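Encoded as C-alpha cells, the following chain is the form predicted on its own, with no partner shown.
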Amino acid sequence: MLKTTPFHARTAPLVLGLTWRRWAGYAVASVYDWLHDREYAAIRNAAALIDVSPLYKYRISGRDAARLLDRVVTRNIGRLAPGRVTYTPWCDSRGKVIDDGTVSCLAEGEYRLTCADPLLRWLHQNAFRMDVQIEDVSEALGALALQGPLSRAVLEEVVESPLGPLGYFHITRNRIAGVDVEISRTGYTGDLGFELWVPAANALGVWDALTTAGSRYGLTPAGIWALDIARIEAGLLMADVDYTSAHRAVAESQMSTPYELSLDHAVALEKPAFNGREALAAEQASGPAWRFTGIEVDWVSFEALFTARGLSPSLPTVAWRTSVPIYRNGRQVGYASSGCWSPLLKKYIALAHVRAPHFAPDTPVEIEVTVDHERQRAGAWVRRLPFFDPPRKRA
C-alpha cells in the first residue's frame, strides 16, 4: 500500500482527475488540475508550491561526520561551512555514479543528506569505525518546494524572523505558523526558489500559512508534470531516467560517471581519498567518452515531415521519458532520455547522451520522430545545459 505525504490532506483534495503517481513508495500528484499549463505557468511566472516530501533524507552527525560524507561523495564537505547546501553525486569505486542529490551543513558536525534513492545501507558500510550517528529522518520530515520568481514575495510574508539575504544553496532556520522550520535557497526548476524542511507532525499548518499569503501571488500547487518540464529547461538530470544507477544496473553501458554526466564540477579529485577517486582521475586525463547535453530540434525539419503526410506537427503533451535515438552522418552517436516542448522558450528541446567527440555545443544531428507510425528523423543541434537560467535564479 502507498504512502502518504505529511501534506496528503491538503493535497488530495485538490486532485481533480485522480491523476496519483509512485514515488519512493508515496503516492503524488502528477498534477492538479486537468492540465498541467496552469501549474507549469506558475512556477516560470508567479510562485509553485510541489510537495517533494518523498525525498529520503539522512541527518549525519558526530566527530566523523564530514569524513563519512567525504568518503562518499565527490563534493569537498570539508570545505562547507555550516549554513551552505551543495549539490553532488556519489559513485562506486569504479566511479560509477549511484546517486545524486544535496548535502546542507545544518551545523558544526551535522549534516542532511537527502537524495532519490534510500541510501542507509550504503552510510553505514562506508562508516565502518567512524564515530557518526546516521539516522533516517525520511518520515519525519516533510518537504516543500516554494519556486518561481514571486516565491520569495510568499516567504516574506509567512516567516516570524525576516529572511534576509539569504544566498544561493545557503540554508537557515525560521519559524512559519509557530512551527521550526528549515529553509534552503535550492530547487529543481531552475528558477528562483526555497526548499523548506518541515516536522511532519506540523506539516499542515505550514501548508496552510503558505497558501493563505500565497493567494495574493498567485501561488499555485503544482504536480509532477509541471515539475518535469521545469527540470527539462533547467537541465537538471533526473535519477532512474537520465541515467541509471550503478547499484540497479544490469550492464555496464548502463552506468554513467559524473564526467559522462556533465558533472566535473562536482567531481573535487584534490580530496585525498574517496569512493571512485582513481577511476575518475583516470577519465579526467584521457576525456569521457560520452556526455550530458542538451538537443533542440529544429522546428523546420520537424514541421516538414508531419506536411510531406498531411499532417499538423505533433508534439507531446506531457514531458516524455523514453529513450530515443540521436544520430549523426547516418549513424547513431546518443539517445535523449527526456524531452518536452518548452512553453516558455518555444522550442522543443530534449536532454541527452552524445558520445564522444559528437557532443560539441552547435553540432547538427537528427533526433528520430515517429510520424504517422513511422520512424523518420528531424534535423536538431546539440545545445549547452542549461536552455534555461535567469540571473534571478541566483541573485
Given for the second form:
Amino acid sequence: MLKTTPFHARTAPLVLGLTWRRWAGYAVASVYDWLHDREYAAIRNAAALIDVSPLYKYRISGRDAARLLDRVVTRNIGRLAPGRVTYTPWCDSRGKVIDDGTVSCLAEGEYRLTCADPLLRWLHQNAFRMDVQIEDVSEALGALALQGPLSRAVLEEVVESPLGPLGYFHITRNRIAGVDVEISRTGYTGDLGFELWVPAANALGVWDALTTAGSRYGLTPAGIWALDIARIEAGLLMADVDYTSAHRAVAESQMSTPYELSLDHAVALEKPAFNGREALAAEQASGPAWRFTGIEVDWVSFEALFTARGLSPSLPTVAWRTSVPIYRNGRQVGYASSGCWSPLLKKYIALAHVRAPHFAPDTPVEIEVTVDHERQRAGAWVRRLPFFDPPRKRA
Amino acid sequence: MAQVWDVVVIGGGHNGLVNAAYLARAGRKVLVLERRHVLGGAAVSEQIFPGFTFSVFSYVVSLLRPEIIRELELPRHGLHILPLESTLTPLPNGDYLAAWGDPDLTRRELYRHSPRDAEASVEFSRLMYHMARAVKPILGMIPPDPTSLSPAEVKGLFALGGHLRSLGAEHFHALYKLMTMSSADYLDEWFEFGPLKATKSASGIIGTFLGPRSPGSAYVLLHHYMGEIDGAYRAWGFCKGGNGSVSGAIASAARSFGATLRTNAPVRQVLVRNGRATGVVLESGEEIEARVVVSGLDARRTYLDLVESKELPPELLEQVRRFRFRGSSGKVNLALSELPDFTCLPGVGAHHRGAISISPSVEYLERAYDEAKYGEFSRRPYMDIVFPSMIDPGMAPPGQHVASVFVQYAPYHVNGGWTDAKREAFGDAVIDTLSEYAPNLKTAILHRQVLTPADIESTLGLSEGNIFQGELALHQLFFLRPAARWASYRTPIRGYYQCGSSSHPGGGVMGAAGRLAALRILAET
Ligand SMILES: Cc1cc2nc3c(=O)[nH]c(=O)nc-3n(C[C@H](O)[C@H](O)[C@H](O)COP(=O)(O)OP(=O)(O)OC[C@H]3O[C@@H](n4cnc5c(N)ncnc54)[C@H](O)[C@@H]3O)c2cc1C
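Form predicted on its own done; form predicted in complex with its partner chain now:
What follows is the entire complex, opening with the chain shown before.
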C-alpha cells in the first residue's frame, strides 16, 4: 500500500478522475479536476494549494548543527540567520550533486532540511564526532504549498497573528485554526508563494481554514501536473528528472556538478571545507563542460513540420520528463530533460543540458520532435532561465 | 515646425493598435488617435462601479491570432489567457445540457439526452475541425480581387484555388453547405436533441441580424469554430483583467516599438490633396500631418464620414452606403453580491466557471428573432453569460462577482427608437428571463449597466451598434469586405488605408485585419 499524506482525507474526494501518482512512497494527485489547465491557471492568476507532504524533512539541532550542514551542503549555512531559508544542492566528495532542497534556520542551532530523496544515512555519516541531533520528521510534518499572486491575501485571512512583511526566503511561526505552524516564503512555482509546515495530527484543520478563506480568492487545490508546468517556467530543476543523483548514478557520465546544473550562486567556495569543495574549485577555474539552460522551440519551424504533413501542431498537454536530443549544426550538443507548453507565455519551452560552448543564451539549436511517428528536428534557441520571473515573486 | 508622422492611425481599437504595433516595429513613426479616454474600442475593461471591473463590450478571447501573440510578444506585455471550459444550457423543465472541458464527460452528458447525438457530436467536431482548417489560411490572407488580371491578384487567386482543391470533394461540399445554409438546417442534418442544436446554432446568430433559420447563419457558426483549431495554442478563453488587457498588452507592445498613443483625440476629417492623404484634422481643429493615414473605424465612418465624397468613386460610395450593419446585440453588465443559483444545478459549481447559454430550443431563438424582425427587442432573448470574477478573482471584491450578459436580439432600429425607458425595459426583460433559471438573481444585483445598440454606437462609434463593424454575411466577406475591389485594405485615396473589422477577415477580437493592413502598408509605402 502507498502511504497517504496528512491531508488525504480532504484531497481524496477532490480527485475526480482517480488520477493518483506515486511520490516518495505516497499517493498524491496528478490532477484533481479533469484537466490541469485551471489548476495551473490558479498558480499564476489566483492561488493554488499543493500538498507537498511527501518531501523528506530532517530536523537538525545541537551545538554542531550548522557545522554539519556546512559540511554537507554547498551554501554557507554559518551565515544563515534564524528566520531565514536558503536553497542549496549537496555533493559527494567528487563534487557530484546528490540532491537539492532547502535549509531553514528555525532558531539558533536549529534547522530543517528538506529533500527529494532520503538522506538520513548520509547525514549520520557526515555527523561523525559532532554534537548534533538528526531527527527524521518527514512523517510528523505535513507540508502545503500555497502559491500564486493572491496567496498572501488568503494567508492573511487565516493567520492568528499578523503575517507582517515576511520577505522572500524568510520563515516564521504562527497559528492557523489553533494549530502551530511554520510559514516560509518559499515554493517551487517561481511565483509569490508560501509553504506551510504543519503537525501531521492537526493538518486537516489547517487545510479547512485555508480552503474556506480561499474560496473568496479563487483558491484551487492543484496537482503535480500543474506544478510541473510552473516549475519548468520558473527554471527549477527536479532531482531524478533533470539530473541523476550521484547516489543513484551507475556511470560517472550520468552525474552532474552544481556548475553543470547552473547552480553557481549556491556554491560557497569561500567556505573552508565541504563535500566536493576541491573538485568544485578546480571546475570553477576551468569552466564547466555542461550548463543547465532553457530551450525555446521556434514555433514557426515547429508548426511547419506539422503543416507539411497536413496536421495542426500538436503539443503535449502535460509536461514531459524524457530525454530529448538537442542538436547544433547537425551534431548532438545536449539533451532536454523536461519540457512543456507554457500556457502563460504561449511558448514551447524545455530545460536542457547543453555542452560547452553551445550554451550561450540565444544560440540557435535544434530539438528533436516526433511528427506523425517520424523523428524531425525543429529550430530552437538556448534561453536564459528562468522563463518566467514576475516581480511579485520577491516583492 | 510641426512634425510629420510616417503613419497616423485613426481609432485605438485593438485592430488600430495591432496595426500601429506592426508599423512601429518596422521602424515607422506612428501616432494613434483615439476618441475615447481609453484605448481598446470594443475590447476595453472599465471599473463601472467601484471595485467591479467589466469587460464592457467583448468579453471572451477566441480568435486572437497566434501569430500576433507571438510576433508582438503579447504575454511579455501582460496578456494572460485563462481557461473557460464549459457551457451550460439550463432548460425550462429544470434539466440542463452541459458541455464540459473533458470530452468523455461531455459525451456522457449528451448520451443522457440522446445516444445518437453523443456519437454524432464526435464526428461533427472532426468535420468542423477540417472546415476551420480549410478556412484558416484565408484568415491570414489579403483577399485577392477575382476580377483583376494583375499578376499579383492572379497569383493570389491561384493560391486560393489550389487551397480549396486540396480540401478534397467531401470537405469542399461540406464547406459549400456551411457557406449557404442556415445554422439550424445544417445542424438538423446532424443532431436531434433540440437544446443541443439551439446552443450550437446560437453561435451562428451572434452579431448578425439573422435567425437560426436564416440562410447564411451557418457560416457565422464556422467563424466561431475557428478559434478551436488553434486548440493546441490555447488562445481561447478569458483574458486576465478582461478584454481591456488584450488591448493593454497590444498597446504596451506598440509603445515598446516607439508608437505614440493619444487618447481623447477624436478625428474629424482626413486631409486629402490631389487624391493623396496628407494628414488629419481633430475635432479640436488641430491638424496633424502624415504620409500615411489608416482608419481603424468601420466602413461607414472610414468612407462616408472621414473623407469628402468627392474624393471617392460613386460606385464605392454606393456599396458602402449599402454595407449592412443592423446591430442586433446588447450587453448587460452586473455587479453581484453572490452568484446566481441555477435551479437545474444548485449551488456554486464548475458551471459558474464557464459560459451559460440561454438557448433552450431553436424555436425559442427563432421567436426571439421574430420580435426583432418587427422592431421590438426580444422579450425572452438569447443570452451568453460568463462570470469573469470566477475566473479572475481580481474583477470583483473578494466574495462578490461580476456577470457579463451578451444579449440578442436588441435591434438598432427599434420601434420608436431607443429611449432611457426602453433601455431599462430591455434590461428588465433580460433579468426577468434569467431569473426564471436562477431565482436569487434579482436580490443579488448590486448594480447593472444596460447597453443597447444605440449605446454601443454612441460610445464606440460602431455604426448602428454592429459588434463586428458590419455583418458577417457571406456577401460582406472576403473580397467583398467592405466593398468589391477595395477589400485589400487600400482605398481609392492614395496613402489612405483601412484596418478595422469592416475589412477582411471581419469582427471579433482577432487582430487579423490590423496585421494584414500593416503588411500591405509596409509593402506599398
Ligand atoms: C457587446 C459586444 C460584445 C462582443 N463580444 C465579443 C467577444 O466576446 N469576443 C470577440 O472576439 N469579439 C466580440 N465582439 C466583437 C469585437 O469586440 C469587435 O469586433 C472588435 O473589438 C472590433 O475591433 P476594431 O479594432 O476593429 O474596432 P473598434 O473596437 O470598433 O475600434 C474603433 C476605435 O475607434 C475609435 N473611434 C471612433 N471614432 C473615432 C474618431 N472619429 N476618431 C478617433 N477614434 C475614433 C473608437 O472609440 C474605437 O476605439 C463584441 C463586440 C461588442 C460590441
